[in-house]
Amino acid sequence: MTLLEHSIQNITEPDQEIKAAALKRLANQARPRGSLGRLEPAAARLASICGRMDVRLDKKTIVTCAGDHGVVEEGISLFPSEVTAQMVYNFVQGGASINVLARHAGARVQVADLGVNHDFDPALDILHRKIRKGTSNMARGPAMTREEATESVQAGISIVNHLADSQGLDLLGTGDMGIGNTTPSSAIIAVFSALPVKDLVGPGTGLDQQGVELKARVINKALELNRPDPSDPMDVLAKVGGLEIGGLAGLVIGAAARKIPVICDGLISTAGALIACELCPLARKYLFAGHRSREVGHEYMLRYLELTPLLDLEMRLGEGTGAALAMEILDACTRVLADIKTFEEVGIQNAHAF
């Protein structure tokens, strides 16, 4: 049995009895019923995932998966592929947006190299999981082989296992870095949703309308050429995906297998989550959407996965920044459930009149 098969086999339904108990406690707290809105169902979900009412998310890590994309040859990005490696160094040095927001959330940032077109020093403090130096140009053939796609997913699973075993892991956030990766991400939602590509493509790093139209044409060309099978998520990943997107899928599956809640970031992270949930629908039960990205395709991904984002701040950066901000919301959810007293606990009578 492969690591992927074993992990999927270990994904089970979160504890529904604890979820019911959590919802009952929330309904009986000394405040108007439902007055904390979406914090309440999120708190109950966390309790069911973690198997207890008093959840403590002390050990938080954001894994930013990095990889390059051959489709950049088609002119679909304002930045060259070399920026991917440069940003990895910035993450390691602690100077990027994700580093700042993760520190604020009390989370650790770990960068994982799944497919950056650069030779990093083995001593560099990153998770070295390189499968190959970037994908092939999906507009001219498959982005990678099926074997490489599977390896990328299994690399993500192995990262979760490593982090959980070596330092403990209560909450996982997923992030990305890869010049050109909004193109394969948009292709993935196009395959699964069967919606027109033109409705799913956004500006990425800041393309103008002409650039967005070019990106749509490139994606349509890749879909027509490769014909990814929507009933076979590994085929979709291999033909029009990315190595870091496979790693992101593996993070979701690995976390779900170990009953660890996971927050996905924006378009690229959610593309990975889409692959994960197509491979194992139960994985969705462990997944939270950190925010709603301004990238238009992200909205369709959230609808497809039936996820309500915790935040909507008009962000479209990636890196895991939306996940970092949402971690603070989930921290608050745990205290809402465990610490707010019920009417009975504070001795308020005739609570129905409150």
The other form holds:
Protein chains: 2
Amino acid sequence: MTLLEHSIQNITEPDQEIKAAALKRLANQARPRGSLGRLEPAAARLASICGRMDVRLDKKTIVTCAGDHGVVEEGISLFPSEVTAQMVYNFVQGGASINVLARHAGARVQVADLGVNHDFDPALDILHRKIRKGTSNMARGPAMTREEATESVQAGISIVNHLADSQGLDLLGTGDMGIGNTTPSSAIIAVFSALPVKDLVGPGTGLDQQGVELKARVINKALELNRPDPSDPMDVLAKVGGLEIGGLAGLVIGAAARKIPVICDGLISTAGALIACELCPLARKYLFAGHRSREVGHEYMLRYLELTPLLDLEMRLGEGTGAALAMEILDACTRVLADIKTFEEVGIQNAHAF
Amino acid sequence: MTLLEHSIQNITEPDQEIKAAALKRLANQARPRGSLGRLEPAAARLASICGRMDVRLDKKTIVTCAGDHGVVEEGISLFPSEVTAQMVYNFVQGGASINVLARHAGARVQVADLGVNHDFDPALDILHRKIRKGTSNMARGPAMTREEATESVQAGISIVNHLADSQGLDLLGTGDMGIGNTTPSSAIIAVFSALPVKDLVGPGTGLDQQGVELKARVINKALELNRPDPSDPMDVLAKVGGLEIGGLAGLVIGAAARKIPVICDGLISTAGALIACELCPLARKYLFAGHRSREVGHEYMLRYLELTPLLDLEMRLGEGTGAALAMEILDACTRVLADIKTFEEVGIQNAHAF
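Can I get the form predicted in complex with a further copy of the same chain as well, since the one above is the form predicted on its own?
Time for the whole complex; same chain goes first.
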């Protein structure tokens, strides 16, 4: 059995008894029923995933998966591919947006190289899982082989296993870096949702209207040429996906298999989560949407996954920044459930009135 | 000169030069322009308020103002007034929702008694600023005298001065406790917005449709009877407000006068902020909306104040819970501005492409 098959087999329904007990405690706390809004179902989900009422998310990690994209040669990004590697160095040095927001959330950042078109010094603090130096141009053929796609997903799973075994992992956040990667991400939601590509593409790092239209044409060309099969998620990933997107899918599957809650970030991370949930629908039970990205395709991904994001701050950065901020909200949810006293515990009468 | 007049006189425009420098730094950071969405203007505002680029919000306090309401005798709340005092004891003991969420945000909670209908032991850790034991029933006459209203606002100002002088105060959050207080809060936004009361009332702690309609009738009766003058905010506060609402207005004015950023919570806290901003429009420059409450009148308050809330988690609890969670976001904003490196600092080329 492959690592992927084995991991999918290990994904089971979270604990429904604990979920029921959590919802009961939330309803009996000394405050109006339902008054903590979306914190309440999130708190109950965390309890059911972690199998206890007093969840402690002490060990938090954001894994930022990086990869390059052959489709950049079609002119769909403002930035040249070299910036992917430059940003990886920035992550390692600790001065990038994700480092700053993860530090604030009390989370570590681990950069994973799934397919950057650059040779990194093996001594650098990077999870070296390079499958190949960037994908092929999907507007001229499949982005990668089915074997490479499977390998990228398994690399993501193995990263979760490595982190959980070596340093402990209570909460995982997913993030991405890859110049050009809004293009494959929009292609992936187009395949699964069957919605018109023009409704799913946005400016990415800052394209103008003409650039957005070019991006839509390139995606349509790639879809017509490669004909990815929506009922075969690995086919979709191979033909119009990306190496870091496969890694991001693997992170979700790996976390779900180990009963670790996982927060996805924006468009690219959620594209990975889509692949994961198509490979194994139960994985969705372990998944939280960190935020709603301003990149338009993300909203359709959230609808497709039926996930309500925790934050809506008009961000569109990637790297895992939305996941990092949302970690603070999820962490607060654990305290809400465990620490707010019930009417009975504080001896307030009239609890029946609620 | 009274404390109120003196404080209003001290409220000046935040530093526009620092704001411009902050926006420039944000635009030059190694990430797509504007990609951190609403964090960016919030970070720039914080810098302009605090007068420096590297803002440190180390000393955070939530002040939860409590008071009772004579209008409860009209049957507009599911809970009897006694619950106000019971919840104050819950706050002091540390097991209430606001204690839990403030602790998570690294903030202290200070409960202030502006007008609870109960005698508290003076030794309890409460800011004892009781003006009277609850307001009069506004459906039968003014809630309080103009002098009492002014006194409640000044009590709020004096609390800020006390906290800033005794323990330091870098960020203030406002919160409320007062059975029945969604009724005066909805009345206040009705007066200023001139919108129909029926559009501004919600279920509070859990009224059914009949209860909501009763609440609207009671507010309309109070407005017709007392005829509060929308051009005279102290008249509005006295006739259809509340003692804790006056305290909440004073917190905003007191914070603005000392150049301390202040986050308001939901319907009741924002009603206090409305009074403050009508008394001194410049106070708004120091004010952040923590979240969007599910209580319908709150949306109209936010529109009236032209504030975009940081969070939208369908909460409707009060106590300062939304302000506490939003403190974590504002704190992250300070790190975004100071700690994310610019293109120049990390030596990435192609910065012009942004």
